[in-house]
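Only one chain is given next, in structure tokens, and it is the form predicted alone.
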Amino acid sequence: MEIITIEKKKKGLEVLSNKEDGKLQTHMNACVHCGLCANSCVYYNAMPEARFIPATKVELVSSIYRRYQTFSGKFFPSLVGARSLDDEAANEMVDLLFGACTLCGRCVTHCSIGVDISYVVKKGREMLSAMDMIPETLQSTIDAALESGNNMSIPKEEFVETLEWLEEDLQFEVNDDEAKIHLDEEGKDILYTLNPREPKFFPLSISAMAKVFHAAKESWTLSTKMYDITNYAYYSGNYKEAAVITQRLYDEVERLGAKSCVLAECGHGSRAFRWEGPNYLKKTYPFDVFTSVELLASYIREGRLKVDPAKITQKVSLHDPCNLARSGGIWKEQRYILNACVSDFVEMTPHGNDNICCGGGGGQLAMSEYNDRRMAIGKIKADQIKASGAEIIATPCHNCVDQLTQLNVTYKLGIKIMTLGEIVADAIVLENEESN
């Protein structure tokens, strides 16, 4: 059966035909295929085959570009390694660009001439999206968000009920009946967001941030209409769908009149809304946008929270989410937080901007088709965790939490995995504790 119809092929090639996309042409042409990027890639390190080298993925997209967009490729394709976009090429693109890349960007930082390999891979994904060749499980996650307002399809009633019992627990924990989880309140300083996996599977993450906000005396609210910070269309390459999801959160910040939108602990969600969102919508935001990591650091730095590192005595290490640290520039803040909140913080090697991907990014957690590969590349992170000797791994990203949780079981790491919000909440010294 023909996979690539003439119409689909035309749509895919249109992605490469944009003459204004100088960045794509520059980075495809700049790659000299030296292979130095190989050792930076978790896929190649876990499965050392030439097809998993990042430069191979660049060449796959470049060869199709040459075939249809250059004179030599059109008339002498075999001489310049130009490749036709046929069923075989399209299937290979799906396998390598979706199934063998987390878009972690580590290869970019290690490239001797600065080729933005992630950008080329995302262009390839954009082509596949135009041809309706997004992996089914990834698209189903996007469809859930488009249809229900969150990627877990949590009904509003269930969400509200979860928050109501979390509020009761919060009041008991802080010994204050006035402690609230504010819902749909207008004119607050902050509209806070969530990863839907929090109300579904990790409600204690919500409790932790609610405790933080209470202790900091923050003016904040959650929306029951649009709280989902994730945007898996960023991964699929369907930027029209990405724009729809972005616009919904933008509209909710405006509707509630919040001064700022604070992005929950989600690496790709933070990047998609904060940095890519204005490009999707073709406009700047009239409100401030920043991450909960930055907010937590500012609370401690400004004295709005009192924390006691003696409350957390276990050895703690940090996993940096790729989209937050390497692609977002946020890596000092989480270290400031941990040094203030725990007694024994140790770094992994390597860390920060050079941190090794856990294997859950790039949409991999949503694509069950590639579970075996995902767990294979995750062994590199598992070995790194073992070498750290840490008892607790902190990470400010729920995708990373999910992946590390599975690695914990599969590779018998025996660790506890916590968000930064949970770490800070455990270290807080409340006013009533001080008086006692």
Given for the second form:
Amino acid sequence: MEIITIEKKKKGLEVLSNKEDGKLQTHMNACVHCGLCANSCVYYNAMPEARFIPATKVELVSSIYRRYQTFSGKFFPSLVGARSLDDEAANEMVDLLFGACTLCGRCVTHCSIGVDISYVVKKGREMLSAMDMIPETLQSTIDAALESGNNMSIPKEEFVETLEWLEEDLQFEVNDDEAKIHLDEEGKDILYTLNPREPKFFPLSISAMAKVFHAAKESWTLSTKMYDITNYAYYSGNYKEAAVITQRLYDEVERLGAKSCVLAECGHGSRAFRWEGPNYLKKTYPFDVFTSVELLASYIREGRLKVDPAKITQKVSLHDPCNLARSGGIWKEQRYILNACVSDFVEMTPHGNDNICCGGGGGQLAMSEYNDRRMAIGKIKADQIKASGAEIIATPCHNCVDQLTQLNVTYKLGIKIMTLGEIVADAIVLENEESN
Amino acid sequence: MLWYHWLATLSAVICLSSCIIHTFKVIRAGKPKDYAKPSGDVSASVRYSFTGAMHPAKKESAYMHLPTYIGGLLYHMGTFLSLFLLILLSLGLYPSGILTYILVAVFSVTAVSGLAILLKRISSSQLRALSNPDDYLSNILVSLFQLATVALLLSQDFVAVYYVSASLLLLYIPLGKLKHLVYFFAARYHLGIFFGSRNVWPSKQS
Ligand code: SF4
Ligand code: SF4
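Now show the form predicted together with its partner chain, given that the preceding structure was the form predicted alone.
Starting with the chain above, the whole complex follows.
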């Protein structure tokens, strides 16, 4: 058990001490312990123990808040269940707030009161971060991003080489020697970002988007300096580090003079940059930010891309990334894309804003010590996929792709997992195809 | 005024001023500044947060737990109604005739609903793990007050018991979880802002 020093404890408690934050005060005081959120959580549903009830995670933080920030907690701690921040509490927080919550937010909309449970869990993570208690596995991913510019520490030469052979592939595929993957070009309409998993493990998703941009005649570029859309410091609760990562992408958009920044298919990265980033930096972006999902839908809607649903005849279902749908308001666009690009699209139940988390969010994929729990909660998604009867699962998030790939093996689903970019790229009817 | 009237009046003043302070504090603190460009209609979302989003068909906490949900709804209605009746009785406005018996029936049902929720908390090991003494005490005080209301409506002999139970409840409201009376509204407001700026609410999904 990690021992916390007085200094660390002080730093942790400071996170809860902001009297000017009405949201903090509200959500720390609102839970009534009805326990009715239990069945909305993948952890509880997979492992029905009291510690996995969302309210238990809330209580870990709010009981400490009560102890130090409320009259009754200071004077009658036992009566109101106010708890001191000690070694035991801090270690329990690490285990449950990092290791038993994907920050999917599903419990939030179902809570009988309206407690923002994932906000409270994030406050707890912020406390642990202030106390230097972020799991090492998660921190090492952040350190890699801070030190090398991308969370997989891909050297620039390797990245450029990958893009060069992808460009050759693209030219062959679209039968056009002028087709390009633009690098570090200034004054383009779009600066496109990537999840470093793409150059490392899934380069075809880069080719897919390059094909889409080519077909849509987009003015776009990638940066070789800062292309990483992920921001694992959003998960760790270290918002100073989150700000550094955000600032780098912000600076790159400015340096290249791009009109807008398009976020690759990455749920948490999109959320961290689009919604949380301006608050880390305390400024509103002077450029537009949108997701590639919105962009793909607009290309099809505006006729910039011609797609043929007959090209994808397998049954396709969709997994909505929590950060994109439930916490990002993007759920219509992916359906529009799939309805246009595939001939047999089926929904999972539930879906959209009420979708069930795949189990890979909240930084879980980076924290190998919780792998067993991650695979256990993923069974719920695996069962949902089986019930859909789909042969292809489309999902606009590389974290989800990774988790679904592991679920596919563990639960023998026999499915193919694709990003939306890949689906669209497969369904595109190129101009030279049309004329043939 | 008798001693129990004074006690109840004092308790009401303490309760009311504490609740006002809580409300004032949370309103004054306001919402955190959001630098992200909103993509939805925040006002519509706040309205939705208090209306459509509270619909039992939208909440697993309601439709997956219907008996508890209905019990909780009745219990809360009983609480508000009994506090309203306390004001009327304190002003000397007593119900009479059939209305008395209707109120007796209503408060009996709502008090039993409260006690059933208490029983559920006691009998479920998982709910026990989640509970602290405040959870039990809050329920007992509210249920007791509703039962005392029934007793008073049936017989004036219980007038002292009634005002004492009202006073205990009023004094306790600002201390424990009963102050969700204030924070419930604040929580719905903040959720409305959060989901509204991101165009998640009002939900347009079927
Ligand atoms: S449903 Fe909401 S109020 Fe009830 S225990 Fe869960 S978090 Fe608390
Ligand atoms: S945010 Fe998701 S994983 Fe976390 S407690 Fe809520 S439902 Fe469970």
